[in-house]
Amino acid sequence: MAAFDPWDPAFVADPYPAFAELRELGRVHYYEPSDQWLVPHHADVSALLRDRRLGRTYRHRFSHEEFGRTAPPPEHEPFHTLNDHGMLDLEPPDHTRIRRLVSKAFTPRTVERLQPYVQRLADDLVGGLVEAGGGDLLTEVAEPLPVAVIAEMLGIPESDRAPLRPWSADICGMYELNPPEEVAAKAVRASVEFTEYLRGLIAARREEPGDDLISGLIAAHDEGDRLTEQEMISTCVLLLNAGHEATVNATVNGWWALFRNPDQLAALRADHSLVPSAVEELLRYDTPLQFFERWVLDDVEIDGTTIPRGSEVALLFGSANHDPAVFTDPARLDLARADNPHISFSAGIHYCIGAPLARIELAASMRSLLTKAPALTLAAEPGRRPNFVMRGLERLDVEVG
């Protein structure tokens, strides 16, 4: 257990050896610093994501006191109001109702219709990078692509999009382990500002509906489908945060992995038909979301250990995606890996609703870079962001060659 230290920069730089140690030590481990039970094996993580004895929230069944937990401090209330009304942190029936409405915008047919737009946008962004002779792949391509796509879906005007990424980054800071008070304060401020902005946009769309998701949610609300304004706001924030935070990190993690594995990069450059399997393998190899938390609503037993109601489990996605019981030679990057049941998009009722869109975005930027910058090289060794849960880089400087 000594190797598992999510606040240690060396661990954050490469957590996978520590995960291997956890898997060797057993199927479940209590980790006192975060008061969580760590679950490192693929089979257990996959099963528990589908187990209804666990939930993203407990408030649909218990009060804080009944569950043995302390209510969040009052000064954090704007963050929790925003976060707790999004479908990711709800359980049925509220989760079912909201997901049913939102899923209409993420049907395979709807997402497939976005593919030409996403590819044009990726081509334009990569074209700018090429014209400049290189730059920071994160800020020039990885960030603007998914932000623009989800903002377009929501109907957020281009002139209003600048604060979206900073708001998202500040809010997502609260998903790290034991975030310090200064991180909480930034998340609260971003929650207030983002909420106020969306409240105004919803009001504008009520007056003048458009062909966008916000207008669609308003129409569903006004037709009597039970969706409150707060649920609309929280859903929009969730879609933006989840819709681009992981995609940004997957893009830069992926290219950093390719630069460290030149044989695989050469194979990809020689055969662009590998792009779909490359996207899946890069999501597995360096997982952008390292773990998901669940509350134990009823006692759960794992390998003879009872995890009591009121506990919190940390389902280690990064470890599960490197489990040799499921993946042959998991430490090896293999872009042609055929059998790849990674769980980077979660599983069960909280499976990522935007997974098809994320795959289109990742493939589009990869194809553009392979085509327009075939000699792309690393310009400087990148530094890791200090975050453990949402795994990414500070920047990724590249040269076009």
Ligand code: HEM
The other form holds:
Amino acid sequence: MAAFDPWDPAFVADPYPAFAELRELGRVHYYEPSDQWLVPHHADVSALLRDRRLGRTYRHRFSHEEFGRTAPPPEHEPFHTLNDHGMLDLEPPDHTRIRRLVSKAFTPRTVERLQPYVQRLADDLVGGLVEAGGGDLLTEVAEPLPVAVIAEMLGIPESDRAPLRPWSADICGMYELNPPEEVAAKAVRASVEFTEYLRGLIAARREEPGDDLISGLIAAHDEGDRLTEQEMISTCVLLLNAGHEATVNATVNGWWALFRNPDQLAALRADHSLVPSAVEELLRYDTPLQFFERWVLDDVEIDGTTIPRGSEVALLFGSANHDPAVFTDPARLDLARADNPHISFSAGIHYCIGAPLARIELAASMRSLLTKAPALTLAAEPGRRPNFVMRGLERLDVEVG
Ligand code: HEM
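Show the form predicted in complex with the ligand, please, the one above being the form predicted on its own.
And the full complex, kicking off with our chain again.
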């Protein structure tokens, strides 16, 4: 257990050896600092994600008191109001109702139609990077691409997009383990501002509907009363945040992994038909979202240990993705890996609704970079962000060569 320390920069830099140790030691481990049960094996993570005795919330069945928990402090209320009404933090029947409304916009077929637009956007952004002779891949390509795509889908005007990224970053601070009070204060402020902005935008779209997702949600709200105004706001924030944070990190983590594995990068450069399997392998190899929590709603038993109702389990996605019981030679980056049941998009009812879109975005930027910058090199060793859960880099400086 000593090696598992999400607050230690050395662990965050490379958590995979500590995960291997955890898997060796057993299937479930109580971790006192976060009062959680860590689950490191692929088979267990996969099964628990599908197990309805666990949930992203307990509030549909129990009060805080009944569940042996305390309500969050009242000053955090704006963050929780926003967060708790998004589908990711709801369970059926509310989860089913909202997910059904939103999922039409994200079916593989609908998203496939966006491909030419996404590719054009990626080509433009990479074109800019090439013209400049290089720069920070994160700010020039990885970030603007998914932000523009999801903002466009939702119908956020271009002139309003600048604060989206800082709001999202501040809100996402709350998803790290045991966030300190100054992180919570920032998340609360961002929640208030983001909510206020969306209230205004929703009012404007109600006056003048478009063919965007927000107008579609307003119609669902107004016609059938199938979505409250708060759920609509929370859905937009969830889509905006989930719609880019992990994609940004997956892009830069992926290129950083490619630079560290020059034989694999050379193989990819020689054969662009590897792009789809490369995207999957990079999502596995350096998992962008390392960890997701579930509340235990009814006792579960893992390998003879009873995890009682009221506990929290921490599902270690990065560890599951490196489990040798499922992946041959898991520490090796193999862009041609054929059998790759990675868990980076989760499983069960909360399986990532944006997975088809994320795949298109990651493949589009990879194709643009391979064709327009075929001799791309690393300009400086990147610094890692200190976050464990949302794994990413501060920046990734490259030269076009
Ligand atoms: C590489 C990129 C991405 C990764 C690794 C990723 C990963 C995930 C994971 C692991 C979950 C489930 C968490 C859990 O089980 O507790 C999830 C849920 C979700 N993701 Fe993604 N995601 C990505 C991109 C996107 C994009 C592009 C969108 C939208 C445009 C999106 C929207 C969502 C939504 C709305 C949910 C909640 C689904 C539900 O609760 O039913 N994600 N994502």
